[in-house]
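Next comes just one chain, in structure tokens: the form predicted on its own.
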Amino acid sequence: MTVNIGIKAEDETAAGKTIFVYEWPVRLWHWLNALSIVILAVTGYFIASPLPSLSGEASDHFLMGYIRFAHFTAAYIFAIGFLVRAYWALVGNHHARELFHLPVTSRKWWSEMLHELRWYFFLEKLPNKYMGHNPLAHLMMFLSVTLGGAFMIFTGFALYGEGAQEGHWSHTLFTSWLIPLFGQSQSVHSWHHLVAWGIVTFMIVHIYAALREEAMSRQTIISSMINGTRTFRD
């Protein structure tokens, strides 16, 4: 079985060894981010498709208020986590930087991505092994988590600032220029909703891929985001 060490020479390893990969801030962010996305997805769905009206006076119920509060709270956690994660990409190890950097000028990276794509479609018999993300996972994480996450933060706080109105920090930083850029508020709503479904789809594929790699590629994937180490089995 091939053991691919990825792009950096200092990543060299051999099957049967255990290597430390993810520092604790990266692991903590991963799970907080996942929880935030789940809450945002569920509450966002009900904001877009509200539940049927409850009986009685409107003043007796605050269901949508609680849903929106949970959505906004999770959004703050998601945004702050994103900023902290970006900071850690500057001060952490090189695996922490993967989420914010693509080696697009490397032929080796593109070639190995093609190999991973063939592996996921069951066209390759043996997988390569990487200390960090494989090239295909690296690309999808960058597109979905880094770019997609930034887009959701910008559009989400632009919509939030619209309700908070002028003078609020979110209106000044996001609403004042982003909604005019899109033309109208409804366009921002539509794109925010569409990209949200893209991130949910990515999460489903991400979970499947992690479980599949854990079982088929003879390396620890899931536990590496718990204890930080990756073991390459013989």
Given for the second form:
Amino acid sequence: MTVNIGIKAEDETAAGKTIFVYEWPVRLWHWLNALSIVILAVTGYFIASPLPSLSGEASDHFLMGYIRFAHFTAAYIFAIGFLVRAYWALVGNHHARELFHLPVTSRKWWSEMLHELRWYFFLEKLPNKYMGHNPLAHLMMFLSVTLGGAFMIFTGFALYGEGAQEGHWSHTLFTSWLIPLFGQSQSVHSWHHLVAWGIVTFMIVHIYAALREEAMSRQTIISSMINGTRTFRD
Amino acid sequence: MATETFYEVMRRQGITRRSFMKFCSLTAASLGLGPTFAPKIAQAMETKQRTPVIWLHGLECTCCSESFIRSAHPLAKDVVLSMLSLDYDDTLMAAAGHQAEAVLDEIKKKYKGNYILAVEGNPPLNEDGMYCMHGGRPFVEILKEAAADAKAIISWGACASWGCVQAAKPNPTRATPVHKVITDKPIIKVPGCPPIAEVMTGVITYMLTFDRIPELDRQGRPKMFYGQRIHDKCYRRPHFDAGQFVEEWDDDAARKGFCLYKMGCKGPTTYNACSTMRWNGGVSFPIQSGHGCIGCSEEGFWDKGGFYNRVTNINQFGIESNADKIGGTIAATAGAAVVAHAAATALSKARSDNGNQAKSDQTKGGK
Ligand code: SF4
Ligand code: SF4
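Could the form predicted in complex with its partner chain be given as well, to go with the form predicted on its own?
Shown next: the complete complex, the earlier chain at its head.
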């Protein structure tokens, strides 16, 4: 019941049939999250590899300061969004739970994952129909958004807490144990970068897959994340 | 020897009361304590019995001792040395050979459970510890014996604290930091290569006068000296925030003293007191002299990539590459794969459209 996989009752997925999938908090979160990830990726890159040096007096500029400010603000939006989204997984409909739940014990789920993979390798004529995520998308989403996002929040606030210093909640909650866990701060930086690139990679694949599914699959994809409904085409 | 107080030792060393009081104020200040603490330190030193210190040397370059004896305030050095050198430090003491080893045994017996063991360098464990011999025996044995009856242990420098260069990959002698060999005693890590002299005298004076170990962070370093990063108190920080960086060693920005971030400064990831206490009596510190911090007080700093890159190489991947190069390559590969896949999709769609006109109509017609 928690996860909706595969073709359910025929009438639910009949051609032209429209069902409601994504409630407004999920949709709002999706787009806010997308925006904050873009800001985080761009500013993060420029924090590690700053823009060309500015001349003049230091008091005339605050470029690095603004870039870091944008990074931290977007990080707060990302992190708070993550928490609210996690809450919504508890109180929202069953589609909202997919992000935090993998049906790893379901044999059907794995076999449909294989089917979906074969579809992407042009080995299947038709994909299955899904009301929520197909198993492959579901797995990617869980690895990148849920685990990757949590990792970025943890390491990100650990690095933030270094500057905020002892006594700040971010130092107490994250810096105090994460830095010793990795050994030192430099390694935390390196891992923060690696996983960030992982999320960027996910974004590329995600956008492509969404566009492609919109064109090729048997249900609407992109408009679903805007108006919340999914329409089946055949 | 047993009944002497710190104060008596100092007086015997020819230190005047006036100088003694100055030392107490200086120590209070460098420990970040208020002025009311100076008399408390004085009182402690006048009444407390001197705590003996055994100073052992393992696999090391002796830079910690070199730093220590150059403590800025000559008084601090004299005072602390007078507390130390009477006991055992094979580099500094007058005794040698069997006579010296006899002193070591005597302290261990006489002050059982009451002396402080200061370790400079670390024990190599490969070949039963034969890579570092001390009086004909492996250093690791001497270390374990001395540690058994010590009250607390001070790990001087990056070697004793983290392993430093002799423990860098592939670590042929298996040089091992003290806390991985001695696990049943309180250990105070004072990392750095070397640590700042005033930090060393500060830590040891604190322990001798207050009879307890300073407050430590999770990694065992005294918070008062290792609680902040170089970057947090760096005087070039305004240039960092402004976005003004040295791009090359001899550019105009370097002459103007802009931030060394792009030259690989490790200040943002290094916990130490250099930017506050500075070196050589507060004269300067590496960044002030125009070179970035190399992160000498951080764990495994030899293995964390180059001193001159900000995003450092990570060797776990078997290749010399940094996180951004690896990640960028993965993202670019994904981008290329997406394009190729899109082309393949278009191709296969066109093929199936030709083959099945009826189905094609349906696909186009469907919403
Ligand atoms: S020189 Fe180094 S420590 Fe100083 S502000 Fe720049 S990056 Fe930070
Ligand atoms: S500035 Fe950095 S590298 Fe230099 S002594 Fe201080 S901690 Fe070590």
